[in-house]
Amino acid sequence: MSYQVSPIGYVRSCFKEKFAIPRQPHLAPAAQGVLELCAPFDGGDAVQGLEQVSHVWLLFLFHQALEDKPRLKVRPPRLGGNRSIGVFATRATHRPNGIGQSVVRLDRVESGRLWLSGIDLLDGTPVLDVKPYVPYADSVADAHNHIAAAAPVRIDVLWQDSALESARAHALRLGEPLVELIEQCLAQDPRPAYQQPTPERRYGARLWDVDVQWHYPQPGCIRVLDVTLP
């Protein structure tokens, strides 16, 4: 028996490409976006009462990672990208049905829109459902995960003076915490774990409408080089 599901809305996110998105929610509190609800959920009735909730579960589709053939094993970045384990032991994007879930902060509720932060969703992500986070039921005091026992270690993020000046100017233009967003995302070290970059190699990602470029001047350290409009 097969089932069909339809999105209830789409996320408009600060993340315009997959690279540099935090691998879990809440690792970048400055990461913001809006869930724009589709009819018939956009009239206000479906979100009535949600203003009493601080966080919500989002069930969504990894729409740029959908695959015809399911993967039984994956190589999670947390294990260095070179060790395979069962897909159900990970939160990898390569899911049997392409379904992801994230707990995100609900900053504001409007008719047809939910304003979110601490997100880890790509711009345009289809959302299948929204459920309120219930602290007494959803937070398990004695839970453990020996694969990911603690948050990843952050690396230092330094700035070229001109890049920081540019980021601050774009932050004012956008009305968004762009400097914090860049620092929080890059502190997660978004490069593939198996790569050992040289100082000459540049990396880049688009956040909101600006292109951010950085390099690794030494191990365990990132320097932001440029923040420019494309």
Ligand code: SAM
The other form holds:
Amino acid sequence: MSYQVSPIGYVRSCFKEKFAIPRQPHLAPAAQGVLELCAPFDGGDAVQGLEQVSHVWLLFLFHQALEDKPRLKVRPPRLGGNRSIGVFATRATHRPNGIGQSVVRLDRVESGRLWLSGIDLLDGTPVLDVKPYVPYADSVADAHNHIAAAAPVRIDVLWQDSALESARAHALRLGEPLVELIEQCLAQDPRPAYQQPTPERRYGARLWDVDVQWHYPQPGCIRVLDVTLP
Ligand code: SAM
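Which structure goes with the form predicted together with S-adenosylmethionine, now that we have seen the form predicted alone?
Every chain and every other molecule in the complex is listed next, the one we just looked at coming first.
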């Protein structure tokens, strides 16, 4: 038997490509986006009361990782990308039905829009449902997960003076906390764990409408080199 679902809206996000998106929500509080609701959910009725809630669950589609054949085992970045584990033991993007879930901060409610932060979602992500976070039920004090026991260790993020100046100027233009966003995302060390970077190698990702470039001057440390419009 099969069932059909359709998106209730789409996320407009600071993340324009998969690379450098944090691997879970909350890791970059400055990561902001807007859920644009589709008809018939965009008239105000469907979100009435939601202003009393600080966080919401988003159920969404990993629309850029959908596959016909389900994988039973995956190699999550958390395990260095070279050890495989059962798909249901992970939060990997390649999964049956391609469904993701994130608890994110709800900053503002408008009739057809939800303003969100701490997101880990790509621009254009189709959202299937929104539910209020219920602290007494959703926060489990004695829970454990020995595969992902704690948030990933953050690495140092340094700036080339000109890059910081440029990031501050773009932050003003965009009206977004761009400097914090860059620092929070790069502190997660987006590089695949199996890649040993040399100082000569440049990495890049697009955040909002700017291209951010960085390198690893030494292991465990990133320096932002450029923040430019494409
Ligand atoms: N919090 C969610 C969960 O547990 O289901 C997502 C976890 S998943 C490991 C996070 C990664 O999904 C991000 O780093 C990003 O690269 C990827 N991602 C986010 N939105 C996506 C989308 N719409 N399609 C494909 N990949 C996406």
